[in-house]
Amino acid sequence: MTPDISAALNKSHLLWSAASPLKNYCHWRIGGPADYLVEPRSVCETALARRIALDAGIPYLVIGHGSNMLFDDAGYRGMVIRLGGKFAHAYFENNRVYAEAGTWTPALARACASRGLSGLEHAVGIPGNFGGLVFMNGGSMRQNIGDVTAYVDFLDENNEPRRLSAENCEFTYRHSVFQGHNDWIVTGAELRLTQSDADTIRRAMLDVMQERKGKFPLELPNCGSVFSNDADLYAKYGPPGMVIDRAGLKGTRLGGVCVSERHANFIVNTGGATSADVFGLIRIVRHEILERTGFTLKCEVRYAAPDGRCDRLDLFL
């Protein structure tokens, strides 16, 4: 820790802690300590936290619920800015809803259902925060959050608040313009939903949850789908999970991680897993699939290196 940074954080009245174990802030339950962890309560506090990091010359990383993240065993030598439950308000007006980045996605989906607003049924089982969902253009059942987004608010590289219409967000499968701008921070977005019957929406959500419960290994720590769909691979061999399954890789273990027996596109923490274990098992799977199909699997999961870099995990292999 640097005394000057600690003093600046104390003076700012931000909520922060030192040497926070990052395994407590991701679904894989893997990761060493961050030098500083800040939990902003507003757009202004988010900008202030980043300004303190920039002025101090240390790396910063913005996260949500950590559902799609792998942190390193060595932790993070900088500031982690977590947009979570303290920055999680949602505002409703007719068929429009505005949600802040820290909003828990399943809770938002259920709140929309209670008001008879349809369009987020597919997201009720996605275990992540709203800002990350927008950043990744996440979704399920061949639907994406970009399908119902009107605009996205963010802080730009100069820490100024800006707004982009959905047309300018470059939403495609698991992609948005924000992934190409590591210095932009999604702070909220407005959705335009469809008025429908609340009971019908709830039944659809129950169906989604039942399907997820039967299909995915929810009982062990994991990051969701590890590998992203590829149109050419899908057309020739099928989705990644099916390809990995047919390669006989279900149940493959390395250290504390294992390719799930229930769904082969999930890697689960069976106890005491390390980031090195995850890297090693992903290498094994990618090598085997390349040998069998000629396709190189890309990762959905993002990796935060101790030195401040953060990107798709496969880009670090």
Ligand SMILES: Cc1cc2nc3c(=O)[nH]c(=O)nc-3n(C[C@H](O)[C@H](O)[C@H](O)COP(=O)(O)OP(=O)(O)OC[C@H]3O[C@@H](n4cnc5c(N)ncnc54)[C@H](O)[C@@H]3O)c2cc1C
Contents of the next structure:
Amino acid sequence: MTPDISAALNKSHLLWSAASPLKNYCHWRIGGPADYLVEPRSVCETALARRIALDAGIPYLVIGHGSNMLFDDAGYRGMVIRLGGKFAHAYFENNRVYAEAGTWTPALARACASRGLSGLEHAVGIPGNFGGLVFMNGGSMRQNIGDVTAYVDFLDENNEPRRLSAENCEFTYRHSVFQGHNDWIVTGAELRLTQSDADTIRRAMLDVMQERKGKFPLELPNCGSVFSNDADLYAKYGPPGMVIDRAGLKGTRLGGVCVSERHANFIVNTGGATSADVFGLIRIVRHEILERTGFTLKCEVRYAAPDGRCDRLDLFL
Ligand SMILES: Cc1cc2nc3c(=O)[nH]c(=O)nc-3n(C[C@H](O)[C@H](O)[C@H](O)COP(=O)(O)OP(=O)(O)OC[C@H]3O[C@@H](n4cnc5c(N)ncnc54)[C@H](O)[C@@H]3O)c2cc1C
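What's the form predicted together with the ligand like, now that we've got the form predicted on its own?
Okay, now the whole complex, with that chain kicking things off.
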């Protein structure tokens, strides 16, 4: 901790803490302390937090609910800016909804359902925040958030608020333009939905939740699908989970992590897992699948290195 940064944070009236264990801010429940953790309540506070980090010359990382992140056992030597429940308003008008980045995605989906707005049924079980969903272009059942997005608001590298229409967001499978700009911070987005019957939407959501409950190992800490789909792999062998299962890797353990018995594309924390365990098990799985199929699996999950870098986990192997 640097006294100057602490003083600047205190003066700013931002909500912040020092040496916050990142395992409390991610679904895998892994990760050492972040030097600073800030929880902005607005676009202005988000910009201010980043300004303090930049002025102090320390790295910063924006996260949502940490449902697609691996943090390192050594933590993060900089400022983690968490856009969560303190920055989570949603505004409805006719068939449109504008949601702030910290909005909890399942709550947003349910709020749409209760207003008879269809289009987010597929997202009701995705346990992340809205900014992370947009950044990842997340979705399920062959749908992505980009399909119903009108525009995205973000802070650019100069901390200026900007807006991109969906056509310019480069939304493709689990990809958005924001992944190529680590210094762009998604602050909100507008969705255009379809007016429909609230009960029908609710029933569709129940079906989605029921299916996910049966399929996913939700009882142990995990990060959802570790490896992303690959069209060529899919055409030849199937989705990553099936390929890993057929390779007999379900139940493979390393330290505190294990390839889930329920869904082979999930790696679960069976207790006391470390980031090194996750790296090691991912190496084993990738090696086996490469040997058997000739395909190198890419990760959907992202990794934040202690030195400030953050990207797809496999790029750090
Ligand atoms: C049990 C389980 C099931 C899952 N099922 C699905 C699924 O069906 N479909 C799916 O797509 N995903 C799924 N996921 C993965 C994850 O929930 C999604 O990717 C989610 O949208 C990530 O949101 P988050 O807020 O948790 O992002 P985080 O994990 O906090 O961050 C993910 C990435 O986004 C960046 N980021 C986050 N917020 C912002 C922002 N405001 N501005 C700029 N960058 C930002 C972070 O730096 C990081 O690189 C699942 C995860 C779990 C644990």
